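Take a look at this single chain, the form predicted on its own, given in structure tokens.
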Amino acid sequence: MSDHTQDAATIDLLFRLADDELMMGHRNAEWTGVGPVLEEDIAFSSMAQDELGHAFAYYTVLHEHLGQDNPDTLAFRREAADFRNARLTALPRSDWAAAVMRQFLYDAAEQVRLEHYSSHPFAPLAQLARKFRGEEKYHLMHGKSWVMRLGSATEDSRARLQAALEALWPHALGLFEPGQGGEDAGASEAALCAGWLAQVCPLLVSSSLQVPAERTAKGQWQSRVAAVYGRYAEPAPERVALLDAMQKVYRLDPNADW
């Protein structure tokens, strides 16, 4: 693989990681002040802060090492079509069951990715992955505890959690759409998806939930999933709406000092 191709693959990967974190950080921050209990209000606010910090770090690497624009420009001045986040991360805030399920499915994927990228040949990414892995494990512990808690509580809580799982499952598979920059570091997205499935399925079953059967075998990617739930399809309405809200103040005067 040429240096140019390697750079293109690494740039695409970093944008995927950064844009996912930016969107998840924004959506999790929407629970600030409206969490079901004070402890969860604080927990989701803290996770949002971590995710936004991770996005800033990835954007900084893109700027300082790979010739991309500065982090503020990448976050606030790109158009919706230029973002590479999976659709899962931008879905509007729903009920508590959906919030908990999305966080669990996403952070389990993060754990698999960060474990792999901790030995990435691009040193700045490997360093970030090793650092973030320690922070993200607490996010995953939080999601696991709530899935197990709601899954084993009442028929109503289990039914709500199952409904959230059914709705979010194909979106979660969209996290593993192959990148446009080519396969990175010899690992396929299908292999990462298989590692994710090996983590999430046993916990879901132990929480009295039924894993959606469709598209689970060997973690194989299917093009029809990519067309609806992936990263590179036509910008989904929820991404456009999120960016309109997030970028509005910045775009009023991009040259202002904040």
Given for the second form:
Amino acid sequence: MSDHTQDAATIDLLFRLADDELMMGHRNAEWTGVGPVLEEDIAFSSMAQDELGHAFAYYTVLHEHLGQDNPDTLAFRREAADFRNARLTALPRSDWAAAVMRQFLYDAAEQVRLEHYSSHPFAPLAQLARKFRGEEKYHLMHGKSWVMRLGSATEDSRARLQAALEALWPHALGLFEPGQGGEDAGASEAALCAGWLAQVCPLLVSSSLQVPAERTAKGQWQSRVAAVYGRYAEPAPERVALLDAMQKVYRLDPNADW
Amino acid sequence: MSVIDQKRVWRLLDTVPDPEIPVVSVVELGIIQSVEVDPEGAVRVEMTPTFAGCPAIDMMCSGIRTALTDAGIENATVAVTYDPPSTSDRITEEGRRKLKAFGLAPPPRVEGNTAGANLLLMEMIECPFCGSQNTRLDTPFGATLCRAMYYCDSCRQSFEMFKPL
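Show the other one: the form predicted in complex with its partner chain, since we just had the form predicted on its own.
Now the full complex is given, and it begins with the chain already shown.
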């Protein structure tokens, strides 16, 4: 593969990672002040802060190593069509069970991804992956413990979690949409998805939930439902709505000194 | 111009407090990665944040720069690096003692396993107030990104721990 093609794949990958984190950060921040209990208000606010910090670091790498605009411009002045987030990350906030489920499905995917990228040939990405794994383990710990608790608490909590799982599952699979810049040098999306299924399915089953997946004769998990892709398609309405809210103030006066 | 001594730079850095936990210095917190002094007297400090999303990163960088320029070091730059990633194991013994006195349990040692899922590390944390290990994790999040909240069943107090990383 030529350097030029390799760069295109790396740029595409970093935009996917950064945009996912930015969207998750924004949606998590919507729980600030309205979490169901104080600890969860703090948890979602803290996770939002982490995700925004990670998005900023990825954008910084894009800017300093790969010739892209500065982080503020990338976050606040890019058009919806140029974002590369998966649909899961921008879906509007609904009930808290859905927020917990989204966070769990997303963090499990991120953990698998970061583990692979810790030895990525593009050194700036490998450095960030090694750093972020340590931070993200607390997100996954939080998500796992709440899925287990809500899954076995009351019929209402289990039913809400189950509904959230079914609604979010195809979008979660969409996290593993093949890249447009060519196959990444770090790991194939299909391999990452298999690793993710092996992580999340047993935990969901042990939390009394019906997983939209089954075990093959070889012992691997396989989804029964097709993925919904949206990273490169016509921007989905939730991405447009999120960016409209997030970019509004910045765009009022792009040259303001913050 | 007199030659700037590396040791002097480290001593100056040791006067720069962490903005969120002002009882410890950035040196005691273990976030100073390197100090370089070139023959012209330019000083370059590399620091590595405990958490990438920490809102105090800019404050720390400018705190470091100010401490150096106030001491007459005119050409001082501070760079943020993630290589190698920070680990809470680098908090010094003195730093750990000060955290505890501040009411913040020092982090258990991760021994290089920063990303590992050894969450047993989060159990049996010694209460900084009464010393009991009869404690439980309330939530891995807290007032700042680097803290988790605990409850001590012996002295019936909430306390915080600096997260192992």
